[in-house]
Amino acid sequence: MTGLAEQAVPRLLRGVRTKFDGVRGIWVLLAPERTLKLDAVGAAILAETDGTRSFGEIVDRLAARYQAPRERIAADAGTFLASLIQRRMAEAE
């Protein structure tokens, strides 16, 4: 899996979530038994999906928050949540 359909809606699933850490100032991924230190495009990604998004509603509001060519955010981002979900972090309606 290397992308997401444009229709697809993506979520995390029960029990991940996004935290901020103060002391080392990163973003992470909680999971059961494992965390994930996430990048600053891994959390904007994120932050964008909140489960009632599409996947291509999170690309244009990426695409235009950052003023990045839309097909580069679609590549990385459908990369990105794939990786979670062969992870078993987040999954896709």
Second form
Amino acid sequence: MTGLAEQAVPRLLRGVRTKFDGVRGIWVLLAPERTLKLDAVGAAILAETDGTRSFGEIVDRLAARYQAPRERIAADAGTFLASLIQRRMAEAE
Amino acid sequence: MNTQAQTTAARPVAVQPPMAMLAELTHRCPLACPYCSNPLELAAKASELSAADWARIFGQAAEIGVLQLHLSGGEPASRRDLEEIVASAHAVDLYTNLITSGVGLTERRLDALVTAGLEHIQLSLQGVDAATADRIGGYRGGFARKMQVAGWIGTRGIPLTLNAVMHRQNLDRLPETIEMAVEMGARRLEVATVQFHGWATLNRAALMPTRAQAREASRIVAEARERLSGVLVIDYVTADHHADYPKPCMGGWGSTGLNVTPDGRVMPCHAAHTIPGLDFPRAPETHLGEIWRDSAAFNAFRGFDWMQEPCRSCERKTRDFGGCRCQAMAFAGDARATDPVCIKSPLHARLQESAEADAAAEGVALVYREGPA
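Could you please show the structure of the form predicted together with the partner chain, as a counterpart to the form predicted alone just displayed?
Below: every chain and molecule of the assembly, starting with the one above.
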């Protein structure tokens, strides 16, 4: 999988959550037996991924907030979320 | 314990905060698996830390950067205060994982554990049918109970990893093991080829996989990963005695994780006590941060300065950290030697010959793990 449909609604699976790691000063994604260190892009994508917004809405919001080309945001966010789905950390309906 | 010597031990490298902690809540267990990673000398029930001690340790762990907590044993469900222990971990926002055989869990306990903040369960699998599983686990009825618990976990939607220790007596049923994980709704499967530490050292001849089995297992795992992408994530611990390069044990000594025994000794890995001369301070009396940062045991094999040749000049040293210190100790009699699994070790050929001989042994009885006092 390399991306998500615009109308797909992604969400983190139960047992997967973000946390600000105060000791390291970074955002992390905590999942069963896995910890992913999130860069600013990953943290921003997951901050918009609330389980109700569609992928298209998430991309719109990120594009507006960071004043970046929509296609570029869609590609980055799609790749990132698809990798979480493939690793059983997220799903999309 | 010489605290003075430990606090003044040289620090060869910058110390990163630990990511994960394995808490061995008890060495008691209803099962008697012959490959148990617990030490041969088990901690007695009377020596176990209290729930209040664990709460202090979890607080210290969170303070120094631990993110993931693995509640293990023995069988952690053998502790009647497990729910209280989980709640104290949740209170300091540790990601809380329960590593269990399932025996000792009920529906009511599962609900209480989830309410207390449990986020994930890793369920062990001794075999894919009752006869095999109960024989390996040394506990009649264990398989039936486990299947029941797996059903309860599934009904509640609790994230599940199935952990299957594989060895010569069950590797031929790896495909069924993978199917079972899918049927249970597990998100993850750990195909963990037996590691020869703890009680497993007494069962080398009974459990050592054959070279052909090890090769076939790698093929099956690669095929299943492809086929089940997005359905089941498979973590695979290979049969390293048949390999040419060692595992990056613990991701590097004292770099990522720490292990606390039922009586509070803090060690860099669960087998570190097999290395003579290392002194393990006790938590919570000694703060976890002080132990992690300053203790001689945690600094013994940090970084690369401790290495000898062929590790010292090897380009792989930043990837595998010279392999497993405990395996080096066991085979080379020197914890600073290269892991004898490595093709560059002078002991590599002897290790492989010994593995072949163990794998060819016939009619060897299992030596079951015993219980603590």
